[in-house]
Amino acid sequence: MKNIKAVFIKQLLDTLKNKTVFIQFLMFPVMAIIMENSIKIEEMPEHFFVKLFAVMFVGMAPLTCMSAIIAEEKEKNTLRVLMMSNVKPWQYIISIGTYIFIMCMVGTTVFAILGEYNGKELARFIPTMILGIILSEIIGAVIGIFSRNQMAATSLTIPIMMIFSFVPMLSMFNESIKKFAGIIYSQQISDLINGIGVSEVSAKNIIVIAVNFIVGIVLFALAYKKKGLE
């Protein structure tokens, strides 16, 4: 626990220094605040921008931050120093994952307040966001482990991040995209959030998220076995 706490505090102190990571935590909550309070269009669904940016936040922030942090510390040899200081790889992953999770939950709280969720709505919104954040963290960890440096991580992260964050938005306007998007977890997160107060959780939502979770864990195990955190 001392090692986990030490790495967590180190990363928390580095937040303001790492602009790439810091911006990810702020961008979508701030955009949601601005758009929600400045744009009013007739027949627009209630809290449209909150739901839109919440899904994009889930698909982008945890994934980008996880891959960026791991890749940066590998490139700067910080990770090697930590390993030599008796910090176990699993302790490092838990520390970074917990840090990103907590920061993302701050953003989630902003979305929950803007969306005026309470009671049953809040009880559905928060767990849905948590599932999406954890899944994105796993995928980000896979990218970070596979990447030699920050540049390699960025080149891998951008196309993958765009799929998970932008495809659910595009699927609102294109049926063909929506059919494809149904197999990715971020689309199911989008369906669950947009269905709050309208529809119940379906078997498809659960199955697709569970399958994505299993695939993510398998990919992480393979990446870690092949590359480790060296």
Contents of the next structure:
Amino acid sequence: MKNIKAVFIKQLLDTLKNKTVFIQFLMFPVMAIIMENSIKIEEMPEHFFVKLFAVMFVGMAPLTCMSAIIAEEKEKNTLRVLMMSNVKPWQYIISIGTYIFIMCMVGTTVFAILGEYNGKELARFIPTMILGIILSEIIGAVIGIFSRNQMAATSLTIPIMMIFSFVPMLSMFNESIKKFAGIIYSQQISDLINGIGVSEVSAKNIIVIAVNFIVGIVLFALAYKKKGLE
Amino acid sequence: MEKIIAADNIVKSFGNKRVLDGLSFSVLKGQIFGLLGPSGAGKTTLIKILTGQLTRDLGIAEINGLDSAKLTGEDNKKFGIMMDNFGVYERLSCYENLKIFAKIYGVKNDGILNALKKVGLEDAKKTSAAKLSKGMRSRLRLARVIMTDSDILFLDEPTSGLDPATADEIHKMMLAEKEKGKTIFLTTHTMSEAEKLCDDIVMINEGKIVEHGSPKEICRRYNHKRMLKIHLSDGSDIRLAHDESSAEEVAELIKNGCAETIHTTEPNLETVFMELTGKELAI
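Since the structure above is the form predicted on its own, I would like to see how the form predicted together with the partner chain looks, so please show that one next.
Let's see the whole complex now, leading with the same chain.
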């Protein structure tokens, strides 16, 4: 437990001074606050920007932060020092993952307040966000494990993050994209959030998210087996 | 004295290149042991094998009687390792950098401050590691190692690229750690450092041991010319054979007050290494 706590504190101190990671946690919640309060268009769905940015937040922040943090530690050889100090790879992943999860939940709270969710709506919004955050963290960890350095991580993260973060938005305008988007978890997260108070959770939502989850875990296991954390 | 590190016929190859070729030696408790060799001789590879960061192809490597290939994380905590490529958290201050590891090793705040004081970084405790000079960063890495109070310290070229004053401070600290009974495994390509600090050294070249012993012993062993260098009061130097044939002449010079200083001319480690390998150490 003390190793997990030590890495968690390290990450907390480090992120407060690392603008490139810290901005990921702030960007979409802040944009949602601004847009929600400054743009009012008739016929626009209620809390449109909250839902839009919440989905983009889920697809971007946990994924990019997880891959960036792991890749930086590998590049700077600080991960090796932690491992030589008896910090187990799983302890490291849990610490970093928990830290990112907590930071993302702060953002989620902002979205929940802006969206004026309560009761049943909140009971659907929060678990949906949690599922999305965890899945994105797993994908970010896979990228971090595969990348030798930050440059490699960035070149892998950007296209993957674009898919998970932007495809749900683009699918609103294009049928072909919508068909493809159906198989990715962030589209299901988008459907679940946009369906709050409108439609029930469908079997498709659950199946696609579950399959994405299994694929993510398998990829993580393969990446870890092939590359190890270092 | 108790054997702390034992290496027997260690072999390691990367592809077709044999990096370590049958190295055998042992390190006794409380010694500063020096592994000398030019860059690329295999020093870092050996330290990685001994500390379980790399597997060997053949041979035996033991620390405290434990097979280094089977060291657990808990075993790793019993020795401190400072490698040149081990990073520091650049955005964190010196104090925060140590605080992380203090939590892992169960070191109290006093221990952190004490380690910073020992390496002369007390005044820079709030400075972020990114703002430290190369020498200060090395000292921070060293502070991380000594803070843990491990009985065995592996220091991989701890003074490489440092200015003489900083290197001297680190030397003093190593000697202070030795005084406390710690065993230090030091790799270096600086012969003066090895001569000054080490009780026992192994010289390696192209993965093979070319000489082993205490620095003085080795220098004496290669003192083929056995000469005396006498500095005279008129400022000139003369060289005489270091044997009976020069006894009268030396006595005369002393009697007449002409001899200012008399030195034997043993080779230093650098010249021994050159004689053995045809190469300079510091390359």
